[in-house]
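Consider the single chain below, provided in structure tokens and representing the form predicted on its own.
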Amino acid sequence: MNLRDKNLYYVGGIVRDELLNKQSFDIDLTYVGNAIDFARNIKDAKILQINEPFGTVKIELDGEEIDIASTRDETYPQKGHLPQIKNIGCPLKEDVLRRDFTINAMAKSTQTGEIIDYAGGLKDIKTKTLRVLHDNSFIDDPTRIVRCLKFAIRFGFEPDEHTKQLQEEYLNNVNYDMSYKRLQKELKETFSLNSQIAFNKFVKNNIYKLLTPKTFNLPDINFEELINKYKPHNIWIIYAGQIPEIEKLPLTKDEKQIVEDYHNLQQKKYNSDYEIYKNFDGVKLESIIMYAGINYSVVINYLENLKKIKLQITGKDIQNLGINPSSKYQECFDFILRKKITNTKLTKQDELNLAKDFFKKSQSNGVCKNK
């Protein structure tokens, strides 16, 4: 990108994960001033979208898409919500120091490449450690809290004893009115990564304490080994699922479901593989790999052994018998499931002529009629 100003400057996550040496998927650029005056001035930029009360702007330029922000201060009138935005155009400085940790707070002018460190981010990177930028960050936004989890996890820092004293206080005394939205979020991106590390310091040090007072176990398995090997689609749901109260985020429909079905599972009985199978069977793996947590030899009975037997039988081969349907094709099913269960060898003939005996022995009780 060759845009270049005295007052436009890389902020943020950017210019971290550069003096990391590691790749960055987001590029923030800040404008000391009011960012959407100033992209209406680039020659042949294309102004995409514009948010006058953020004072943020969208470009194209040089086929590129290109997001400027205003340097802005916020206030946090309703702790736990969105701030409110003031003074658009602000100094540089009030702009990076509004942010939430040290790391996360310096800027790289984009005519000098010069660093802007007002908060001592660059220490902080060389010794590997998190820390806010004042004592109530956490109280303006808790997420802060998860979002210190997840920079721990992804760059391998840790906080500060003074954040991590100030982050045990605010979790002894929650303001649950907050943005859920917004945990959610920080949730999501945090779990996606796969951690089990994450998810035991999640557990251990109660930041899961932002959703719910009530104690929650840290359960005795690795999910991560699970997710690894199963490949399931939703991973965060597996491991923020669990947690008590998760119904106060806003889950996606199918996200509700899994963590319903997890909760279904556990009101049933395992006393057989018949059982197992039929209790797993149509269920999303999520759903299974978090019921791995209270029983972990069933889930693996069905994931490596149970899950892959399927009946080669339909009710069209049903019908060619001169059966009319009715609901006691299911109740053939289930019969040569629980054959095939245990002998797993069985061939499509074999369950044809398990069929047979079974509408065989409905027929001579009365129950079924041919065609």
Ligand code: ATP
Given for the second form:
Amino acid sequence: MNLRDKNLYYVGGIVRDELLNKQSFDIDLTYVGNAIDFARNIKDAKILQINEPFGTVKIELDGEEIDIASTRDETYPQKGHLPQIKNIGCPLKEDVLRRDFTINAMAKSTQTGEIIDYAGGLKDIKTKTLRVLHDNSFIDDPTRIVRCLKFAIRFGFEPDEHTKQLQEEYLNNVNYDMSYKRLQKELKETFSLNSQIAFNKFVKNNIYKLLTPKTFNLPDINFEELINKYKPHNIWIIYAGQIPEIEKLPLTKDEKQIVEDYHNLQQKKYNSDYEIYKNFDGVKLESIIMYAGINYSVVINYLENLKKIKLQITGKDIQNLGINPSSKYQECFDFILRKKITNTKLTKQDELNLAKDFFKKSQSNGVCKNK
Ligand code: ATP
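Could you drop in the structure for the form predicted in complex with the ligand? We only have the form predicted on its own so far.
Complete assembly follows, chain above in first position.
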């Protein structure tokens, strides 16, 4: 990025990541003053998007898309909800001091490369410390508790004692009138890291209380290992879906189904391989892995041994035996499946013979009609 100006600063994550020698996900630029007016005057820049009330602008310059925000201050008239923006174009100091942790509150001049550190972020980077900027930080925005966990896991940092104490105080007295959309965004980013340590801390440090006052015990298994081994598509929901009252979050239809199926699995019986197979067949891998926290051995038995068992015989094969399609087909498949689960070596011919036997018996009972 070649854009330089005495009022233009890199802020937040990008400054932190550069100091940590880590790759940054996005470039945050802040202009001390009105970023929209500034952008309009950049030679050769194409304005792509303007958000007047937020004072933000997206431009294209030399084939690169760049977001620039105006410095701004924020207040939290409704605790736990989106902040209200005030003082667009305020001094840089006010802009950085509204942020979550000292390590995210540093700026770097685009002109001189100087690091501006009003809150002690440089020292905290060195000591690997996560420190809030003021005592009301978690009351204003409780999602910062999850952000704290996320950064702790990503960078191997620890919150300082005072930050820990403020977190504990908040979790003992949670205000449930909060923005669950923001909470979900942070939970998703945290649990998508697939870290068992993150989940253990989330439970042991009572961070789950952000969602529910109900008690939740840590399942005694390692989900991280199961996820690495079986590679489910949606990682975060495997962790989050276990928390009581997760339905408060604005989950997708697919995620709601995964959680519902996980609850349904808990109502079933698992007395035989056949029952295990039938209970898990057609259920998403995510729900099955979640259920491992309740009954590890049946899940492993299914994923390692039973899941791969498939009948080779189809409805067409049964029709070719001269049997009219009816609900008896399903009974026949179940009959063969029971046999195949105890003897996986059965060939397609064996299955056809079993189907013949099945329908012969049914006929002699007078249930099934031949063509
Ligand atoms: P990541 O690498 O995950 O993108 P990031 O620090 O860039 O980390 P963002 O969520 O993109 O995180 O936020 C950009 C910056 O905005 C942060 O560095 C921080 O200064 C500020 N910020 C983000 N969320 C909050 C929050 N909930 N409260 C206060 N400041 C925040």
